[in-house]
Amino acid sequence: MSEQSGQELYERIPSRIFDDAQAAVCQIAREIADAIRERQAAGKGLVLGLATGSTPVPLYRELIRMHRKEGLSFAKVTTFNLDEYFGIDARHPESYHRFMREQLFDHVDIPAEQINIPEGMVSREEVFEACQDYENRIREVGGIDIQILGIGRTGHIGFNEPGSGPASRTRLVTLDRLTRLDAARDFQGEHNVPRYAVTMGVGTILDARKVYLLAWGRSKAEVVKAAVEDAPVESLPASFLQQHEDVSFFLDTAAASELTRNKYPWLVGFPEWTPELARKSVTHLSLKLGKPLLKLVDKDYQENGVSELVTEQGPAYGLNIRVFNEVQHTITGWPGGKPDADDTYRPERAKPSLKRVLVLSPEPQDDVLAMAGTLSRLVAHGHEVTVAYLTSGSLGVPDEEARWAADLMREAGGSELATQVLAELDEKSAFDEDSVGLRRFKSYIRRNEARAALQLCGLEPDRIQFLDLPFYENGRYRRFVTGEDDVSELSSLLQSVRPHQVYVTGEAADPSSVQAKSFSVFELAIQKLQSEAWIKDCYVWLYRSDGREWDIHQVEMSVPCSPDEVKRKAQAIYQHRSQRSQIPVLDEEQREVWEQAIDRNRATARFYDKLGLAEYEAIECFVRWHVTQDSAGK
């Protein structure tokens, strides 16, 4: 069995996977660009279905450099989006026709007759016409050629939600509770997020010529992963793109992470055994078969589709074993290290036995969510830890916990900041954006939670640092462009510091989102170092925390967690007030955010106990990055 025909075994969908997100984009654009052209000598135009959030937003900023760089004109583009929020002004930051000006319309020479966009403010009475309207548009200019997508968490394409058909057409729909959990950011509060939206239906989708999705990021690999290999189901929309002739997925490397061809590569073809990927293998066959690793037997891999595994690196008990003291030698219970132990099996270093570490947060609770536990070691043992928080996380309070602080702020003896910040959120609509002393107010909110956080973990005030790195004091959510000041400033940390071990996050994040823009500033700084001396002794350590674990194969420092650490982790994230109700939730019971937390790594430890290790109350894990690596990373 060949790879590719072990592939089309799985997938329904042609996916390709690239790098990241920018080659991708770049390869959508000249496909698009070579489109516009032949039309164009042809005397004819193309005619383009758009899409909004933050997964286009690279496409349009190369479609954009192309206009201006290489003369790519779209005076002959007709163009449909998808969908918009109802019941909201066009003038709205969040309206979709407000983003589609802002990301690509007033940049490049499109005719605004050319343009059409779902009307938000008709009345319900009308919805129902202007719908049809827009069908008939699309009609009339001879259908889509080329429709751009993205996919929500919920496995929507446009705004059709799960229970939508491949007959339906553009209409207004009722929006989903993760839908609009996942906007509530972007709208200041949940409460803000509309109920509903005008949307191109699943079937005006699948009239469209040809169609491209587009995918980047780790939150979104479990449920491409659906839509590619699973049956189509009207419980995920985007699955009926399987009926289309003309479709592909475009994919960075860990939006595609759960496509079977990339999880579990022995299944659909013959992949070269690195130690890794036996490492993986056997890890997952003992999970999947629930026995320990030391009681597998050949058998097991013989019949599991691992044989050609056991064959060449067997027999299996050799081999269990080989994998059984590789996955023990990753738990510590010293994450800065042993003083004076033997360090060869261990994943950090015994020298020096009192490091300097810094641990950098992309916004205020990221480090507690995912390494409260270790934080609370390293500081027990003795190291010299600082946490720095990338940037101020303002645009994450909501109003009504800025008027909460203001209100005690003049309880309390009364105060010209906290009148002042009443007054605007008494003039302010909860649209309108915050002024720069507002977002000052609600980042004083984030830091002093960040504080009583830390202070639950050991760590002194003196030990934290706040950069309100500029890309975020400048800009709003899913719309961050980092720059040579966000780099510089890290940098100056970084060399301030000379750190023996780096904690960081947001190496597979979502290009546009804070954590993803704060590691790409990290990558660059880290570069802008490499001549350093102090960097060839600085280990970096991966930490996650958006509630979406390592793999047990790819752990290299799992750190268990006692009961008591385990309480402590869960108050220090609890002092994050301001953000009970803005961090999206990962399941259907809408747990509290450190419930989640806390969940996620005592389910880390249930894997570990189900290999045959020693069973513990929680752990947290983390992947070594390595410096050397030119922005490669692990």
Second form
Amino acid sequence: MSEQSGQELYERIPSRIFDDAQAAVCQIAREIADAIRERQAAGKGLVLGLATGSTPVPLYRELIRMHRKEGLSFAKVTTFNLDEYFGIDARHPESYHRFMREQLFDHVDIPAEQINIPEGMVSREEVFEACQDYENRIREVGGIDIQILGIGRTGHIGFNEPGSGPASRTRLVTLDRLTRLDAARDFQGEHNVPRYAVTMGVGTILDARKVYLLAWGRSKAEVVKAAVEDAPVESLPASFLQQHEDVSFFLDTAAASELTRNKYPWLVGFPEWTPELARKSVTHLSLKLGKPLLKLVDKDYQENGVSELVTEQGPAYGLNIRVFNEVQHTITGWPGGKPDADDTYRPERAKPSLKRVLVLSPEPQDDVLAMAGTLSRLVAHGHEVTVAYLTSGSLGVPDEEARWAADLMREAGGSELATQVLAELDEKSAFDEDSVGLRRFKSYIRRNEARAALQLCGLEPDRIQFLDLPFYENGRYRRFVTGEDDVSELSSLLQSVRPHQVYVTGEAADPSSVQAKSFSVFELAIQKLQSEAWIKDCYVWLYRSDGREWDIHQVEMSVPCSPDEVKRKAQAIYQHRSQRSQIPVLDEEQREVWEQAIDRNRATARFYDKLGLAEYEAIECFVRWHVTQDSAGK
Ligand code: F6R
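Condition change, the form predicted on its own to the form predicted in complex with fructose -6-phosphate:
Let's see the whole complex now, leading with the same chain.
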């Protein structure tokens, strides 16, 4: 079986994988530019189908750059957007009309009359006709030449939620719960997210001559895999793209990580059996068969597609023991290193026995979600722990919370800021963004929550820093742009602490997220400090706060939590009250954030138990990022 045919066996949609989103969008932008120029040379125009959301933002930036620097003209381009929220005015900050103006149209030379976006403000009575009119307009210009798509976690394309068939056309649809949850931050709470939208149908999309679907970040990995490899079903509308003759997926490595060629490379060819891949394959086999590592036999390997590994590195028992020991050695109750112990097989160094530890949290709460147990241990073991919040998190505070706090302050004697906040909230319309004062007030709420949470981890308030990085203060969700001032603030902090250990997150997150932006600032800050002596002695530990844990074979440090530590962790997360659901969750299916975090740590502990290692209540996991490696990171 050649590598190519093995891959094709699984993948029903051609998928192109890039190191990062930027590399992918450069390629797509070049292809779009070539198509525009080719048509232009023949005196014709090009029809583009466009998407909104965070995914295409870097593509639009690249097209704007090409317009400015390379003379790419949009004068003969006609565009059709996929969708718009129903009942949302074009001026609303979250309307797709406004998004497209801000992200693309205001910066290129496209004539206004060549822009088409479904209308969100028509009445229920008129909407059917408006949708038909949209379809007619597409037909009149000769159809869409290139359609750009993102993909939602429900598997939607456009707003074709699960249940949308391949023949569906432009229409009014009800948004899925998960889609509304994903938009909740942008709308400051799920209850503000529209329930309906107007969207091109799956059939409308399939009529485009060429389709490019873009996906970045780990949160898209499962849905991408299902769309590319599983049979087409209405419960995952993106899977109908398999029926298209000219479709390509453009993915970054994180979004492609669940594809069989990456997840189980031994099933598509003959991989190089590195220790990490062997660990992956053996732990996977153990969990799949429900057999502890040390009970796997040669036959198990042979019958499950990994006979090559056991032939090369077997017999099974030796391989089992090697992997068992590797996993066992990741477990430590001493995340800062165990003083005076032999550290040959420990994740952290014994010396210095008391370390300077810097925990970087992109927004308040990332830290405790992922590592409240580890943090408490570091403090209890006497290390000099500093927690720094990179951004204020003010955008994540719903107006209701600000009103609650400001009301309380007014009752207690008042303050000028509280009075201003209440006045602003009274007058605020759906189109208004928060003033600087309101954002400041909201950031105080998050500061207090963060302090309360860290107090439960044993940390004194003077060990907490709030950096309020400018990229966040000057930006909006999904549209942050980092700069030199962010990097220099973080590098000054690093330089002043000179940590032996740094904990940080965001390396595989959606590139538009606060976590990913924060990580890119961190990478640049580290690069800047590369020649500092302390950096050579600094271990960087990556944590995950986004609800997706590392795979077991990747983990390099696992810190168990006792039942009491788990309780304390739940309490610490619970202190972030502005981040709790604003409406009580009565649905068994939907767990609150703190419950999800604990569930995840308990699930990790169960994995270790199933592998035949010790049975703990819960486990927090970390992977080492090597400071001296290139900036691509791990
Ligand atoms: C946007 C659209 C949606 C998004 C999808 C992914 O016009 O139709 O299908 O592409 O929800 O959203 P992001 O890119 O924000 O993850």
